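Just one chain follows, in the form predicted alone, and it is written as structure tokens.
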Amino acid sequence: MRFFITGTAGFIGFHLARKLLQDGHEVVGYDGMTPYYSLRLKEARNAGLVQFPAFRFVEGMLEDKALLSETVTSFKPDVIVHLAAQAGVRYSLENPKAYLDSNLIGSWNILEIAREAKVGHLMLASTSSVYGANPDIPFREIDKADEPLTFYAASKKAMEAMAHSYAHLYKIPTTAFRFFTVYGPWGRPDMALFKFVKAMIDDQEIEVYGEGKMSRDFTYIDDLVDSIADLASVQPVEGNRVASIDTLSAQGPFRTVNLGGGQPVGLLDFIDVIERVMGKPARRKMLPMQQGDVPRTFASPDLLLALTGRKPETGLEVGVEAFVRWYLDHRAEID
């Protein structure tokens, strides 16, 4: 199949593109190479992809609709996977306009291009942050998600709503998947595992927010991209519900799917795992909850299981060990 993927120099986009290429698919990657974090890391990821003959890279911003349209029109993809976004919950408190430009205007450009190209399946990256401080666990796709706590979460929820309208109006088969705390090799430097490991190697304190009382449903990167690849061939079809828990819209070929294993881990337990893997204690600086943080995330994987027959299963210790090995091997070239 032919995949057009936005954000291939990013953490998840790189892993997804590499998996699809290894599986024999063709991929065109599109990325703005923005300096939100280390460009050296993004360039290293991209260098790993351009080695594949079936990969072509286009550098451009989501706001550049002309370049997006030209790229998609010439490639004629079967599937568009829209992963590029302004990421980071906390950064959205400092620079909300970056989220407006990328996550709303950029995503609208993708919707327009999917409509023009009559793409067979449009796949969009959303986030567990849309559930806000949902008191009901596990988080189910049918739960209310109308009280976002950050502009990042609000921008992703708005993208879902815009995509639903396009699925209804133009019959674009659309799947919006909600990520749950993705981690693993080649991860983002602003995420907890990366920051904790780096600080511990440098004998610095790690900052433990919420006094360590928070919990997260951690999802290993290989499991996540397997789920996306599985879902690529499960296009939503109007009137074809696969189970009673299906989120397939009654108004168009649109569904939302959680991508998480449903095994939340407390933050202090997470740190304990890192300490065991690294063989040294962390110097912990306990801090209050930050503005916009949620106390927990907890995915219901039932719909993902019904659609694909599997869910994320990699144990936290296995995933953390893989990250630490990668970081130690690549630190010199990415720091």
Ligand SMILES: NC(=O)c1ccc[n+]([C@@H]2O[C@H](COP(=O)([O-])OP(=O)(O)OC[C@H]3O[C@@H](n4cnc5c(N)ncnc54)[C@H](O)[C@@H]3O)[C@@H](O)[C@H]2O)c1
Second form
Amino acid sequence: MRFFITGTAGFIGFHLARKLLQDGHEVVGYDGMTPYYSLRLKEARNAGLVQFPAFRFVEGMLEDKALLSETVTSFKPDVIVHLAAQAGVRYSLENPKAYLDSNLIGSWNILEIAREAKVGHLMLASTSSVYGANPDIPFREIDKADEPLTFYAASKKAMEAMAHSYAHLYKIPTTAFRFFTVYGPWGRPDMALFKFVKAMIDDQEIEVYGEGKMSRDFTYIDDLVDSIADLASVQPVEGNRVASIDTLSAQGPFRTVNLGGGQPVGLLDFIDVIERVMGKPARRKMLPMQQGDVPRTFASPDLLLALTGRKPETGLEVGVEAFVRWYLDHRAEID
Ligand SMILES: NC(=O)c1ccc[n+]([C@@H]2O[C@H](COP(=O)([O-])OP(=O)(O)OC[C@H]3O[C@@H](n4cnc5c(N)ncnc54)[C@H](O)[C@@H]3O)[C@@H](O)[C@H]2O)c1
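Show the form predicted in complex with this ligand, please, because up to now only the form predicted alone has appeared in this conversation.
The complete assembly is shown below, putting the previous chain first.
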């Protein structure tokens, strides 16, 4: 199949593109190489992809509708996977406009392009942050998710709503994933695992927010991209409606799906795992909750399981070990 993927120099886009290429698909990757974090890391990921003859990279911003349109029209993809975004919860407190530009204007451009290209399946990256501080656990896709705590979460929720309207109006089959704290090799330097491991190697303190009382449902990157690949061929259409727990809309071919394993881990237990893997204790600096942080995330994986027959299973220790090994091998080329 032919996949057009935005955000291929990013953490998840890189892994997804590599997996699809290894599986024999054709991929055009599109990324603006934004300076939110180390460009050397983005370049190193891209260098890993351009080695595949079936990969073509286009450097461009989501806001550049003409370039997007030209790229997609000439490639004629079967599937568009829209991962490029301004990510990060905390950064959205200081830079809301970056989220408006990339996640609203940029995502709207993707919707317009999907409409023009009459793409067979549009897949979009949303986030567990849309559940806000929802006290009902596990988080199910059919639960209320309309009290976002940050502008990041609000921008993703708005993207879901915009996409629903396009699915209804123009019959674009659309799946919006809600990712739960994805981690693994080639991960993001602004996320806890990367920051903690780096600080521990440099003998620096690690900053533990919420006095360590938060918990997160961590999803290992290989499991995540397997789920995306599985879902690429699961069209959001009546024929595959899952009774009672499905979010498949009655108004158009649109569905939201949690991509998480449903095994949340407390922040202190997470740090214990990192300490065990690294064989050294962390110097912990306990700090209060940060503005916009949610106390917990906890995915119900039932819909994913019903649609694809599997869910993320990789144990945290295995995943953290893979990350640490990768980081030690690649540190010099990405910092
Ligand atoms: N990593 C996670 O735990 C997580 C959790 C929930 C949701 N998500 C979502 O998954 C997607 C991928 O996340 P990631 O962790 O790979 O992030 P990432 O920051 O590593 O990748 C995003 C990529 O998009 C590109 N980009 C950003 N704005 C752009 C723009 N306006 N035009 C063109 N390119 C642009 C960046 O250069 C970057 O390479 C994002 O939509 C993110 O919001 C990620």
